[in-house]
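What follows is a single chain, given as structure tokens, in the form predicted on its own.
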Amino acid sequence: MDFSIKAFDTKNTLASAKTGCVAVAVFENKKLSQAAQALDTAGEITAALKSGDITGKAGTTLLLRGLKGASTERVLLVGLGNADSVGEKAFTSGVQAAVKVFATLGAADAIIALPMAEVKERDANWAIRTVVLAARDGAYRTDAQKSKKDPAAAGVKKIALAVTSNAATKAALAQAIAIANGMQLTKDLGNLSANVCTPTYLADTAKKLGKDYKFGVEILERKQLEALKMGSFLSVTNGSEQPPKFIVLKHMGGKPKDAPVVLVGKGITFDTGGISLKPGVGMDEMKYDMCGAGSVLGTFRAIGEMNLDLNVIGIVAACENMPSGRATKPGDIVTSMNGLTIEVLNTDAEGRLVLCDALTYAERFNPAAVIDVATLTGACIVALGHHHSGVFTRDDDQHNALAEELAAAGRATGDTTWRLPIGEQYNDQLKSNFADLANIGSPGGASCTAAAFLENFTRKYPWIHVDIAGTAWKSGAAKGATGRPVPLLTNFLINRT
């Protein structure tokens, strides 16, 4: 799908545009959008609200065809509700819509007319951003490993947004596209099959990347895992016969002395439990368990395509839980990079096992703040069901204000985060009486003594863990990879450029 601005004016009217559809607003106090105001020179959209066909509501919609005085076959009415003080959740609502009947359509290309200056708090760039990303959802497809691909589908290929043109908004449409594909991409490896994305396809994504875009990139394998002494790491892919990979990329897009943004990837490519087996039901969606290092990869894939001015390392620790015989027991000890001797009493609590050595491996880099990506509890979304990734962190100046530098930038993209707590009551529960940790707590807060678990191996650096377990994907009818947070991370880091 291809993306433009298009900006009008007296000699470029709305009007004058020949496109397969325009998409304008109404309101339910029967008011018209400026641009719906322009194309309305017959007095038929007027018409349209006064009759009822539509009624403003935030995304309804209503297909007109043949407007007299206007050159567009089709124009299309989207409701935003309330004129005098168009919302984001409003406008959000109404770009979705739209974009939905644009998928039906028998056009190649449309203008999206929305008042996208006029949304309360918002701007334009924010307004393009919506567009973009919600157009690039619905025309998002699943039928990668099909033998027999879905006919594809009629509908708009070509978006043009009508705003002014200027330096500001096309930076904004830039970045939106790319995060958009790395989106795209951290879909496509969550939905992948765990037969297809193992832990060395994933180092082969990140190597396919380092191309593409010249960053960095180093995969360790075991005997260098060994070298390091990550036992905690190792411990979880001991069970499994596919090799683990441990992927770094660097995108030294700064100054060659500033300290650079690391993320880490919990890169668990299909996770039974280990000993501790999970239940058959709904297992499948284990292959889900990447997705904290597939959003790394998507990361890297839009700052890679914006060449951010910034240094940003990413990690990704990449392998299978599976049981066998080598496979690591409950009440195994093992011995973290670290040196903290860890007791293993549930092996499905493996995502920190994984995580704790990667974080320790951070520190080498010096970093100006560590962000840990993971769908790593269930508990979270006990807590926070699909709405909001969990966010935990120190309760500190510094880390307060790190934890709301990236609620914001959760906020301004509609990746929202909620803030957890950790703190030596939840370290507590993780005591044991043969190693220094156990890998889970007593009962009670499961997602807080995680987080708390994981705190014991960053407390070199700033640092904030995103829980992702009820964000990275969707069950159901329309289970699938949704993304998230690659407009999260990738916003948090443009903004400290």
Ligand code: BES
Contents of the next structure:
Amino acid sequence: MDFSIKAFDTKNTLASAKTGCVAVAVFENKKLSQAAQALDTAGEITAALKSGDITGKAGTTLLLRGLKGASTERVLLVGLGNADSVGEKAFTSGVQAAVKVFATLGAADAIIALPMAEVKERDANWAIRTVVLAARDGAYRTDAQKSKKDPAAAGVKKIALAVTSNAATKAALAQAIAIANGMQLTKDLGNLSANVCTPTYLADTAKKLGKDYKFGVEILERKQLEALKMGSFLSVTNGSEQPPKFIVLKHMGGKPKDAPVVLVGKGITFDTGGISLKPGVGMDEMKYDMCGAGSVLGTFRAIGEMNLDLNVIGIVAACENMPSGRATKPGDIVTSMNGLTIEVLNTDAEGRLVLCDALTYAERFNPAAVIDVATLTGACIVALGHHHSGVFTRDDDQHNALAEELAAAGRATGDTTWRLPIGEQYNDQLKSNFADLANIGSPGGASCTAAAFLENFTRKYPWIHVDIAGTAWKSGAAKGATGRPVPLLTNFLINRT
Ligand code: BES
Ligand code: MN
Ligand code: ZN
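Give me the form predicted in complex with this ligand now, not the form predicted on its own.
Following is the full complex, with the preceding chain placed first.
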């Protein structure tokens, strides 16, 4: 898929544009957008609305051919709802419907001439990103491991966005493409089966990114992890035949002395639950338990492509959580890298056990902020569904501001977050008779006790935890990784430059 920006004016008119298809907006109450009016010199669009062939409701489409007033072969009418106020949701559903039609056309290129700069509370840059992400999402295929590939999306391969061409819109387009490419890597890694996407595979992916974008990459092996005394992380990998990998990526795009943002990803390439074995039904979906790691790698691809002017460190703690004669047992007590002892009451609460050592490791970078990303708790899906990622941080001015900074980055990209609490009450739920901490809390608030557990290891820097259990992938017929929260993280980093 190829994207470009194309400005139209009175000389270089939309009506004279030579392209396979032009998408223009129509609205409820039979209203036409400016671009639709420009192609309606012979009245065909007005007639289509009048006859009721298209209502203008957001997300409706109607394909017209051979309009007398336009050089293009096809005009796609796209309903955007209320003419006086095009909302974010209406625009997004219109764009999604348009790219769906594009994919079925006998045309190779198209122009999207929707009102990009007129969406309520949004700007052209937002609209550009929305178009690119929707088109790329529509074109995404999950056939990497099929012997016969799904038929490639027919139709439009080149989309021109009709919007003012200037430095800002060009930068927005480049950013949108970088985010889409990052999401694609994250989706690919998430969708790969766990016998292929092992900790070693994630490490190799990081090495390849390092080569492509000149990141520093370091892979710490079991021996080094033992020397670092990562007893908590290592306890999770005990039952697995796959060697654990602790992956560190460095993008030093800022001034050498600037404190970096550190992204930490949970990289459980398969979560059986360990000795606290999960039920069989749906267990295949636990191949997605590395989506935190996948989104850190995807975000690195995005910032590498943009060569972002910021220092960013990525940490991925990767291993499998398997049962075996050597696996950690319920009640085992392990010592984490920062010295706290942990009673492993449930081996299925393994994400926090790998993350706590990664969070201690992060201290050495004197971070400006640490964001950990993890498919940490099923309870987060119960609380928030698949709409928002859960965000947890300390309740003080600095951390509340950090949470709002992240939330804003999410709202702007449609990759939204919602705040949930941590604090002393949840820490009290984690008390153990035999160790400093238990790895699960007394019943209730399982997402909050998981986050509260992590908080114990993050007291040396500003920190925020993102639970992506509900947002990183979809179950059901459209089963697959979503590429979230790459837009959230990437936009957060862009906003810091
Ligand atoms: N990877 C799971 C969390 C998860 C479950 C994500 C379902 C997405 C869908 C995590 O390791 C886990 O098993 N968490 C347990 C914690 C419990 C033992 C306190 C959970 O959520 O059930
Ligand atoms: Mn688990
Ligand atoms: Zn897990």
